[in-house]
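In the form predicted on its own, a lone chain appears below as structure tokens.
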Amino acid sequence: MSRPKVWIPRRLSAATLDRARASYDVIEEPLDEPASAARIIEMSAQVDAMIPCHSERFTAEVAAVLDSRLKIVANHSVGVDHCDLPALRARGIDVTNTPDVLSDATAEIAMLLMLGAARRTVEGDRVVRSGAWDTWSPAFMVGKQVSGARLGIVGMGRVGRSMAEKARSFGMEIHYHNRAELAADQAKGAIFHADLDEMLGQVDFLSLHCPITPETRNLMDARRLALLPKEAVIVNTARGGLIDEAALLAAIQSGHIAAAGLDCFAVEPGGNPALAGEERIMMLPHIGSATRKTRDAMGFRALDNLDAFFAGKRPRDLVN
């Protein structure tokens, strides 16, 4: 019996590729670049399964013309907003993701951005590297202290809870807004706010960990940014579209928001050039899950889903 054929459009970890080749006939792309809609459609006639990343877009238009041979899209990502789930389900194509395994790595980046933005890391790095550090005084490079401050978390899923756990080690008071209040053993003393607007006025730092949906797009617009206390710091390691970037830049330049730490942007790759000149914004190129341990775990989770599917079982992480 022939082995299932799997298309892998992006360069996954070596351990993931070794395991995939051992179980499947794998087609790998020679270039590590986002696959076009045309390429996705073309490959659907040649393979039984795909392991794409967030960079591959499975729109309703793409789903409508995928070949009937394709049976499962096992995403190498937690977010599935690049997939039109109802359209793929209508074509009989299962879709899975890779939850659980990247929570700590992403929360680490959120902590890095929170600390870096609060303590003026971008500016400090420039001053030292440029040779401009030629003085010191008690007023030099004064930033905002994290220890003991109030942290608001929007989206208390796996990553949000990991962020809260790490923030507790800094003695932070945790507040959160979520679709539903957590059980006491998960909240661990964090204060629930059913109303986001009400929470915003009570926190010194805000960290976003919710998915992007029509309801959450531009969640942090000019009105909500104004609800934060003066000199608050905002962090986003979820999806760039959660923040109105023009409104954020204006709030920072006005002095209302002290700083921001961003690992994601409305346009990716590339980011927002308008933000690049503002040293009070610490920016990273969407690397929240970029550790060797997590990349291996994400790849293996995608393969676990494929293994279950081709064994005639329900994949653990089926999302549609």
Contents of the next structure:
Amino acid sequence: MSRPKVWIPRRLSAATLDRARASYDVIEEPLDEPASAARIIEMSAQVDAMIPCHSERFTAEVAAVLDSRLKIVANHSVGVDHCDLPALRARGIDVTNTPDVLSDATAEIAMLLMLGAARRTVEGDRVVRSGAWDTWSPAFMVGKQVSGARLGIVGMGRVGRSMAEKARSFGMEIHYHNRAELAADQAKGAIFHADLDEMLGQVDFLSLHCPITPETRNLMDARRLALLPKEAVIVNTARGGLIDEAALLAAIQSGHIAAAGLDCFAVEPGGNPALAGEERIMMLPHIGSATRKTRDAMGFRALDNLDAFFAGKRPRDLVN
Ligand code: 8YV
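Given the form predicted on its own above, I would also like to look at the protein as it appears in the form predicted in complex with 2-keto-D-gluconic acid.
Everything in the complex follows now, all chains and molecules, and the chain you saw is the first one.
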């Protein structure tokens, strides 16, 4: 029997590709940019499965014209906002994701951004690197202390809980807003707020870890940013569209928000040039899960889902 054919449009880890080649007929197309809708549609007639990233968009329009040969989209991402899940289900196409395996790597980047934004890292690096460091005083580059402060987490899923775990080791008091209150063994003392607005007034740092949906788009708009205490710090490693970037910039420039750490932007790749002149915003190019260990684990999790599917079983991470 011939082996299933799998399209891998992006440059996945070497270990992932080796394992994929061992089990499947793989069409590798290591693009350094997202595959276009036209390419996705074209490839759907040639393969039984795809392993795309969050950068390949399976909109309702794309789903409607995919070839009936394609049976499964085994994403190399935990986020599935790039996939119209009902539209793909309507075409009989399974969609899977890669939860768990990227939680620690993403929470590490959230910690990095929280610390980096609070302690003025962008400005400090620039001052030393440019040779402009010509003075020192106890009043020089004073930032905001993370240890012992209050952290609000929006979205207490796996990444949010990993962030809470790391923040606890800094003695932070953890607050969270989530669709449902967690059981005590998962909350580990974190304080639940059913109402996001109510939580915002009670935290010094805010970190976003929820998916983007029509309900959460622009979740942190001008009104909610104003609910944070003066000189709060905001961190986003989830999806750029959760924050109204113009409102964030205005809140930073007014001094209401002290700093921000962003790993994701409304427009990616590229980010928001309007934020670039503001050193109190630390920015990274969507690298939350970009460690060798996690990239291998994500690739393997996507392949586990494919293996189950082609063995006639329900993939562990089926999301539609
Ligand atoms: C990845 C992500 O970098 O998993 C997600 O949803 O946004 C990131 O972890 C990306 O999807 C890699 O494929």
